[in-house]
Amino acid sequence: MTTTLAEQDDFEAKRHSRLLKAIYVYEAPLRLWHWINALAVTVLAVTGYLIGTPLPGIGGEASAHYMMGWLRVLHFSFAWIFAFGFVGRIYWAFVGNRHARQIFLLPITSAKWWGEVWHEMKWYLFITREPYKYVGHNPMAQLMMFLFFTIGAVYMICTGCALYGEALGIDSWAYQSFSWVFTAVGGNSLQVHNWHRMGLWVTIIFVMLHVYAAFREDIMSRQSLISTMVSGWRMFKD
């Protein structure tokens, strides 16, 4: 017989104590990668951005600022910073305690879960008064950050390899190892571009939703989420 999420985390609570007021979920390794990740994140949206759009040019030789240069190298730089970060997430979901594996695995067959889906999604758009309590991710955030996010990250890794590999030359490892994304969308450059900057659209709609629920959470529904990414501790105010 499967349990939902709530009822394994009902276990877990109970297994501690009654009187639980708070339970230990995220690892350090964990935490540590989540607030790095968020910084390379926000560093190659602004440097993605101004490389697909640059500023107005600049008075005097470029040599003697190398604005967009040193803009490259930035987003290169975080862009390995997210991709090394992302391979060490992985090795921690097979490591790390059962929190760690939320986002790359998903109870897609089991309808007790969907329920929850729909539960959470009901709670967030203000037609359910309470919500559900969770150790962990709920099942929403769960479903979201698998789409969003590990989805998100292997479409933004390919993409940019891609395009890095073709400034380095068809000889470059990036472009033998990655040339497939040009042959995927018709062999245009341009098309890989275009998609790895919607990318960087969706990325930003989905930050400003984690942030946006994240908050939200932390006030409505009573229990921690930002303070527990720093702590590890998930807080049960009720």
Given for the second form:
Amino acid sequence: MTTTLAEQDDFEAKRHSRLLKAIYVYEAPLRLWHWINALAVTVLAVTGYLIGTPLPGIGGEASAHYMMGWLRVLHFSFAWIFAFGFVGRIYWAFVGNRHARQIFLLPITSAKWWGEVWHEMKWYLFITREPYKYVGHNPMAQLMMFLFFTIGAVYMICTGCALYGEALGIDSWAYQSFSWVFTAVGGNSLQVHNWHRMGLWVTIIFVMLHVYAAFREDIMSRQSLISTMVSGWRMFKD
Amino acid sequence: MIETFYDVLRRQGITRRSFLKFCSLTATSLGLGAAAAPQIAHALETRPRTPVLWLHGLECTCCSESFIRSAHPLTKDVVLSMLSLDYDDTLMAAAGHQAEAALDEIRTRYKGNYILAVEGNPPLNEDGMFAIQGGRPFLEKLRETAADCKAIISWGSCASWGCVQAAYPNPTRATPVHKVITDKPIIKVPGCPPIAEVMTAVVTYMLTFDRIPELDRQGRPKMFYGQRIHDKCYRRAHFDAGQFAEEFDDDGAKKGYCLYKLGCKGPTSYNACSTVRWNGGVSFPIQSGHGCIGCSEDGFWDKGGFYERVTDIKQFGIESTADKVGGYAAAAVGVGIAAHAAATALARARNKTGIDAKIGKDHHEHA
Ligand code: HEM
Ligand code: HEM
Ligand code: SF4
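Having displayed the form predicted on its own, please output the structure of the form predicted in complex with the partner chain.
Below, the chain from earlier opens the complete complex, with every other chain and molecule after it.
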């Protein structure tokens, strides 16, 4: 008896599924936040870069253009998405599952955890042929996310809000609550611009490493990565 | 008998008519409206005169130069008469021992009641030997005079922040006034020099209302340092439009486009230049086609190029711009990622790493 193609597929899929194990890790709000946040960071990086070093200008009537105006409006709008998204993400760390707390809390007192950071390091240096399996972030990813993203986001929000306060005026809430940032760099807000801009490069570097690692791990590691951030389900390949 | 300001003014030959004009002018320049004019007049007629002592440390006298060029001759006359010129190294008539005696006299007679205006700052290295006045370090004189004063006005960027003599490497350790005198209210009026009208208005405010104007986070009067040059710049429309001069002699410069890309520091400088302007409202740097250099901001000499928008970061041993440091770092990371990806592909092709090594490349077929 010949089987139909569909039956054949079904048979294969069933056999295959015995190998695959899946766990639901990233809940919907976290996933939604991730992609909105990724979009916001991208827009912020591009508009921010252009605010500091604008493209060659355009001629004609000033009233006919609003180039810098739009760049700034876009930057500030996505800044709020980024900032409130981050606040929401902190909230989710309290109410979400334990994986939602990973980017905020590092088990730095656990020697075992550091050992696994080191193991992951060796995996990236081709010293180890086989990575461990993780349901949540692997320890090195966790460390990177904490250092670059969690700290970085707080830093960008503080320096950004200070600059925003300057534009709103010194009586504004933003200036009142964030002017300590100016004091921290010695009073001259030019330095805050420069430091905020330094944050841009740190962000770019994080995103480069992060996206590379996501794709590489997706292919090389023993678990799914990108589809996990889309569907929430972590699949294991062995 | 207590002398009032009005008495002094009349003695100096200022008519009542001029006096009243001055009062309304001042009320307007302080943004207080016409109703405040009689109040100012009343205060000046009844309040005992507060002497102002004007000391000079390490400085170039540009603040004094600016001050005596206050636009309205009336303002200048009145304010100069209000100041006790019994002591001001550059403006007083007395000299030598006579001058020092005058200083002592005011200090004892008006103990706790005079205002100390400081132009320049004390250098602290070598026990203050880099500024000697009357045979003693200026530092000593400043401390002594400050001890009995009511409040201090720090004129200009020297007294407020340190300015050029405090720029890196600051060989004399020139130090702004507020870091030497810590127990008195200090009003900073920075700028190199500050705008004349701003200076006279600050003095007038303090003398007439007998209180310190509202100050910002860094101790500058909000009424003049509450907004950035950028907030009131007449080229702002070009900034928002994205129209920039790229070179000092290009078409954009001729058309009066925004000087942002030529390093204008207007977006980070708090001062009144774009509203009050200079030399009696004739012009100000940006109007003359040169970007703001941020002379009223802390440490403006040491913040990188005047003609660059993204300037040097000078902290933690970094002395380069964010774009240079960050750009190179990002490029290095990019190269690293490419190399790592290539190495990964190679190892994978040889089936030596990762999931392929673990379960065999062709596990789909044989599973
Ligand atoms: C990952 C997040 C962010 C990135 C990559 C980013 C990047 C940048 C860059 C490169 C600049 C130009 C700096 C300069 O050269 O002067 C800038 C300016 C600015 N950013 Fe951000 N930023 C981020 C988040 C924020 C946030 C959260 C705020 C908060 C409101 C903010 C507010 C501002 C403001 C007010 C300016 C100054 C605009 C101006 O000078 O007109 N940014 N940003
Ligand atoms: C094409 C772009 C991107 C892809 C494919 C991607 C992919 C991923 C994946 C697969 C994870 C889960 C990692 C794991 O399971 O261990 C993740 C997590 C994360 N990503 Fe991205 N990402 C992208 C862009 C970004 C950007 C631009 C940012 C922001 C700077 C970002 C920030 C984060 C953070 C903070 C997490 C941790 C999530 C959490 O635990 O809440 N990602 N990303
Ligand atoms: S010239 Fe300077 S202050 Fe004026 S709008 Fe341009 S950047 Fe701002």
